[in-house]
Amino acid sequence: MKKNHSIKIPLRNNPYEVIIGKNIINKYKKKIFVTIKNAKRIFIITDTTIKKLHLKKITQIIPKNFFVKTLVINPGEKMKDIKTVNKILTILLKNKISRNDAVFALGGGVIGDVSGFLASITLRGINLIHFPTTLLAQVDSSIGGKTGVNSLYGKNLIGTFYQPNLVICDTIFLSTLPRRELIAGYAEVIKYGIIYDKNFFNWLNNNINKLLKNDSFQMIRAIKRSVEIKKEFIIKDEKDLNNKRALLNFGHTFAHSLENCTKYSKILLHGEAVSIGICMASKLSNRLGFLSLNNYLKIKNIFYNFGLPIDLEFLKKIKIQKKQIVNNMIYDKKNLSGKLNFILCKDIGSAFVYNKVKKESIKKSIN
């Protein structure tokens, strides 16, 4: 297997590449700047933690003829709101940004979502390159063009579809990731196996120890396959119009509600919410007669063996009510014509959209 991989996302209007490997930023420097060949200004958006750890890796490859400005926000989901967007937008415009200029998103999912949203609305669209620094961002949020910020009513309810020019998934960033965040990223990786690829699910199950020991070869393999699977959904349904891309949100109806319940605090990371949410969605699939008990237990066990939470026991200190979880689901983006749309699975490797779920069944799937 090659050390570095280039996966092309062949969208009709906005094709781009996702490059995956270890210590690859300098190696692909030329490709980075070819994609923004008419730019004169680069605005790097990052957070205080990533600035200390990784900003130099980016600034040292930027040619001296560029005007470079770094915009730094505090880390955390609470920064993903309209106030943050407006603050950064004011700085971009004050510095006379043009449509040829570029935003470099250096960070995890929050930085990627905020940067993508800003790039899409500034002058109706400027260049965007993602440098995702978390496992979750490398396998999920940096790819596919979904951007967004949160509202009082729920997660990512304000946003756009906007594809980047390039995504650089350098696993060197993951070496400084806190273990809890690294493990949380595997929730999205496991999700791909459940919704699309049973063989990948089984491979993950057989390589848990290597992945948790940060085996570089196996980690790159897991990222590569995750990106390949997400690519299949993106090219079939770029803007989430025909429910094919919706399958990527398996477990997220529960997860987003749980994040809302915890007020997007560090009590619950996004990947941890997804892990619990997928276990609940799998239990619901089993209760409704779609998923066998054996497969439900396999799904639960893989999350448990990765060290991820599988139920509300993880949040016992804050005593979340089932009614609150269900009520939050009303604002989920997948809902159509007043009906709750759930992603369910009938087998490992096979998911589907279903909208005939009664509230009582939802409550009984929450544990």
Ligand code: ADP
Second form
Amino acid sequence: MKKNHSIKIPLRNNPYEVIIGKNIINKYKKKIFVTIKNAKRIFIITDTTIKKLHLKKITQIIPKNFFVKTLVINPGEKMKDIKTVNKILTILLKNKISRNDAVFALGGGVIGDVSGFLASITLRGINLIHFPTTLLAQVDSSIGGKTGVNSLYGKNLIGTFYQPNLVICDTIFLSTLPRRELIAGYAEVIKYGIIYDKNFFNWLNNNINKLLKNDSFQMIRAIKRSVEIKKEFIIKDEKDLNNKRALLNFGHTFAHSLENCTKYSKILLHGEAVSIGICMASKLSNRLGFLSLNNYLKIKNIFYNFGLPIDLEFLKKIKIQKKQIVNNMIYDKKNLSGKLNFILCKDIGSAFVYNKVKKESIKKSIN
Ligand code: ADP
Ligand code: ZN
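Having seen the form predicted alone, could you now give me the structure of the form predicted in complex with adenosine-5'-diphosphate?
Once more the chain from above appears, this time first in line as the rest of the complex follows.
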């Protein structure tokens, strides 16, 4: 089998490629610079942790004739706000950025979301290349064009749809990722199996040990299939308009509510919240008669075997009330119409939108 993979995201106005492999930055140097062929300036956005570990991998491939500036922010969700964007934007403008120039986003979801938003509003849109450094960013946030920063009123409320020119998923970055962050990324990978591809789910189930040992070959396979599945949803619904893309949010209504209860702190990583949230959404699917008990238990087991949390036991120190979890869900931005639009599954590999869920059933799915 091939070692590196290229997945084309064939969006009508903004087609781009996602390249996946190990140690590929140097190998794909030519493609990177052809993609931004008229650029003279490159602005690398990263955080202090990633700068120390990986910045050189990027700077060493940039030809000498480019003007290069690296902008480094502190790690963490707190930096994902409009102030950070404004500060960087001012530096870009001060350095006379032009529409042909490029932003390189080197980092996890926070860096990707900030850089994407920044690239979309600078001069009404400049070139953007993602170099995602977390598993979560490689399989999810760097693909699909959702950008955004947080507001006082909630997460990702300020943002745009803006597709990158290229995404380079190099698994070499993942070798330094803390184990907890890596495992959290697998929650989104498993999600793709549950919503779309039973065979992939079974394959993940049979390869847990290899994946958790960072077996490069298997990891690349897991990332590749995840990107292919995400692609299926975004090409059918680029701007989240017709309920197709919504299926990618399986488990996320519960997850966002839990993250809200923990104030988006490190107590609960997004992937961990997604793991618990999918277990709850699966329990709800079972309670409403859509999903068999056997499949519900299979779903819980795969998360458990990956070392992910599956229920509120994980959060027992902070004592969250079920009522609070349900109330947050009702105020979730996706439910402004008053109806609770829920994503449920009827089988492993098959999810659907359902809007007749009662508050009481939700409460009973929380454990
Ligand atoms: P995500 O949203 O993709 O989970 P974040 O942007 O929140 O990721 O980053 C999570 C944390 O992991 C941050 O502290 C970041 O500095 C750190 N990090 C990101 N990539 C790496 C890496 N490859 N190696 C080590 N730490 C990393
Ligand atoms: Zn998610």
